[in-house]
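Only one chain is included here, represented as structure tokens and corresponding to the form predicted alone.
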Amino acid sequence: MSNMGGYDYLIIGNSAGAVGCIEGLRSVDKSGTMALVSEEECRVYSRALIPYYLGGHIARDRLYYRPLDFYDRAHVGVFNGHRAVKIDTAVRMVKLDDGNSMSYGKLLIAAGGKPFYPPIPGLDKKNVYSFHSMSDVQGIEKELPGVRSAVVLGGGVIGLMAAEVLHGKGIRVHVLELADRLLAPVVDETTSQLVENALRETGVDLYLNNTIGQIHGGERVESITLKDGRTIPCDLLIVGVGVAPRVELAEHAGIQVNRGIVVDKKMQTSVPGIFACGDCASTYNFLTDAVQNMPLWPNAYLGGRVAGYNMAGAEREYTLGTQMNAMHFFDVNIVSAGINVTEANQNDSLDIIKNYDAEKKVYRKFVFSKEGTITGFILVGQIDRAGIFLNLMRRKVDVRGFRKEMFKNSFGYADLPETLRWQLLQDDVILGVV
């Protein structure tokens, strides 16, 4: 086996993070050798569109998140088919798994995550996907004229968009989730409560409280049985219970973990001129001041973009990252960012205001701090103005003169004090965006 080369910049990945990467380190060196290693065969394409293609709403092309001749243009090497197996931090050299190396000057891990499977026995059939690849992509699709039944195992952002497909394409769907409610990470009780009649009322069967007891069949699954004995018929089993960072290489090569791989501002590792981005990085998340595992094609694109610049010599910082969710399911559009205030985690030092329209099925939240700014909010039914918020809450704005306009259907940049507004909008009006 040999050394592959030696390039001033590698990648290990290929999806939003690496394309943040080489568009932001190209755009301040245009003529250092760079390549990127890649487990997947196909160029890189977007995860969030796989419900769309799969639900029939786009064509097989918009799946791709750049255009064939990117990396040509780019001037990058795609190793494709080849996983990064470790890092040797002391001569600069990444072994790849047929044996070969590849050394670099500076190295980008966006690895991304993998989907986590329960220890449940029979998760190993051939009808058992997540909804998380492209070889997922293609063995459902292969799977669906048959498929008369469906079990979703897992009642997240994943396991919905999947039931949503699923349930579209004809096919009676069983969604199963541990927790008392739907979506519990990403929202409130009155959300869940939404979604969950939303699911209920298209005629998806829910399953809370509950999971897999035992999966029966041969080869392929073909039945369930719960924890509380009932039995469903499966000819499909989506498993969508989340995805872990994959934080292995980093860890075997000594690089600081905690939940996904340690990055400061400039998205470097605790080791210098190694960066991380994306799925599997905990990154700075600018409302709680903590470094923190987000998950976020946002994030890791504007992540693996921040790390370019640096890996390049121009230095960035990644200050605008936190959570933040925009979701649909069965016509129930939700959009969440920031803090996620529940039932269980509220007190009184907290101030939120909200209202609840159940005829029209609107409803609004916001949370904020004791200086008044925005450290959370949570938007289901009328979702026009998110941008505005997420903005009030990235400048952190003082709103307390203002916030009893933002349930205004039509509240907007007109109805922020005149001096504020300038302050927001000045980037936009100086590139003539507005």
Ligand SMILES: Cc1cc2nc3c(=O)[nH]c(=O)nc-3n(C[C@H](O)[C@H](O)[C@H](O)COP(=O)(O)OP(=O)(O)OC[C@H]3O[C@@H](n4cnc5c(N)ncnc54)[C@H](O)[C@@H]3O)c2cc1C
The other form holds:
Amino acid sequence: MSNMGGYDYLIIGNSAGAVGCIEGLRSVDKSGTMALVSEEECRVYSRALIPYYLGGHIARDRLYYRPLDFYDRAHVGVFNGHRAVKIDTAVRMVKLDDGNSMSYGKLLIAAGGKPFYPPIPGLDKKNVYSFHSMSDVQGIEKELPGVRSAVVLGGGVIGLMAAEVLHGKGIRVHVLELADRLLAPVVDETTSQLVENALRETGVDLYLNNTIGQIHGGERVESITLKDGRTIPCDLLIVGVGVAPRVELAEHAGIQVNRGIVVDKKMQTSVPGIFACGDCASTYNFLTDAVQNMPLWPNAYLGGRVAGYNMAGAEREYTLGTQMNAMHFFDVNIVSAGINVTEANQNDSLDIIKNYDAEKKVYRKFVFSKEGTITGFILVGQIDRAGIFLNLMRRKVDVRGFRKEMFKNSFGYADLPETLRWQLLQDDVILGVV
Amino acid sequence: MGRIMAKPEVCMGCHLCEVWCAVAHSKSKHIVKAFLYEVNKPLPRLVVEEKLPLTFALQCRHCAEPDCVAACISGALSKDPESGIVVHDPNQCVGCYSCVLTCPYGNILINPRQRGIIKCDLCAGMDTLYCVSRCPNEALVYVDC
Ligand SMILES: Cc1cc2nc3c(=O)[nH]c(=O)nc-3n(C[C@H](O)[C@H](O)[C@H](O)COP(=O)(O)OP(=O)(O)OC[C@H]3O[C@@H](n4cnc5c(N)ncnc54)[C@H](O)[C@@H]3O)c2cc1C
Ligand code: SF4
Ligand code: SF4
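Since we've got the form predicted alone here, give me the form predicted together with this ligand too.
Expanding to the full complex; the earlier chain stays at the top.
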């Protein structure tokens, strides 16, 4: 047991949050010593690219999120293949699984999330994988040649991406979803329906209001019996029901946790000098004014970036975070952002406009606050320039004067009232006075 | 690092900036050949905002803290630390459209030919900023800042 040295800045994790921190921090402090500890063996890759790689759209070397020389150029010491097992906040030390320890001046926990496995006996069999890490990729790849029928547990974003990949390989795919519709947490009923249609049209088997009753087989899953009694042959089982924030390190160190590790707008935890970001954290959502777990790539990167600035002493706040998803399933493009208002949670005080063109399969929905600001939106089929809506939402612009215009596919800054338009564009886009 | 600013009061909505942007990013860089003979018809990387009589061209701001780069799940978008240009690497891009959702100006354009995007590269490697130099009314100006 020895001390592997002290660093001004130490990061636990090696993904979006860690990279955001390194890049933010190094734009301020070029000389402070910095290191990261990562349980995974490989250099930083994007887990969000797993579907594209397994689907055959990109080569293996494109899973990597930053070039090979990224850490060297940023002067970051990398300790791959090591798990941090304990944070001792009193002496500012992190203990690793091999008994060694490292001390830090400032610490970032960017430990991400762990795929959640429901308590169904048999999920520990060999041909069961989540869709989350490089080790899943390697495992699934080995299985693929022998798979004729696959079961995907979970009809959320990750489950559906897995289903599309497997379907593309000519595999018979069965998607099981406990809720009565797909993607329920992130989109409304109409959007779910559009996705459901797209899936059914391509021949993916959907089982809503359903889950696994029993798993059959020895070392490997051979078939499953559904809750409703039907039996499906199964050569590969993908568990994609959600990701739980990895908070155990923080919890044991006495850091405040509320689902995720709670941070303030500077991304600092309840213990000064310790920061957190990404899937393991609960961060500020400007629409709900609450601290929430928002496990999304941009949220991890930006949270990490802001943490990096603050760790280096440059004050910054991350105040523009909220739920946002850009998705596509079987070529249906969808974006959703903000609060997901559905028929189930809709009430009379909410002001909603929507427009559905069944023929073109184009759908738009906007939800407004009492003050006329956008609090949520969904676009399906036509997503061009969606960022303008996100910008209006982030800037809390009262859109009552032009909200119908927002149904236009060509909606842009020209459609805004004059004063507002020039207000938003004056500094960055327009030369002179208008 | 500079950027291209618009002067709406002198823009007449001729869309020549779009035309020349497309030509600049075509194979032949020749206005007739590009549109008539190239298999992949050239595409512009900027938008002319239009609500007559108002028109003005809008292209990527190469933001200091670009939201598109933060959102990019593949690393295809990056901000060059030296030039300040926000660069897109089409070989790394998977077409997830996270950048389309996050660019506040709507300046990431969906590539209609294949899953992916196109954006302004400030005419990297070319001898001139095409939209600026070909605007007949000088409604686009490159400003150092
Ligand atoms: C298949 C898939 C597709 C996705 N697609 C999208 C998408 O299109 N858009 C989007 O916004 N989001 C997407 N996401 C979500 C996105 O990938 C995550 O939000 C993002 O990866 C979170 O980054 P992070 O830095 O918080 O942590 P993670 O990416 O979870 O990484 C955390 C790292 O920390 C390591 N670690 C954890 N604990 C320790 C420890 N004690 N010691 C050492 N190392 C440790 C882990 O091994 C891991 O490498 C997708 C996710 C998946 C799985
Ligand atoms: S694409 Fe949009 S967000 Fe990205 S740098 Fe350009 S203007 Fe900024
Ligand atoms: S569409 Fe391409 S450039 Fe845009 S965020 Fe996705 S991978 Fe990055």
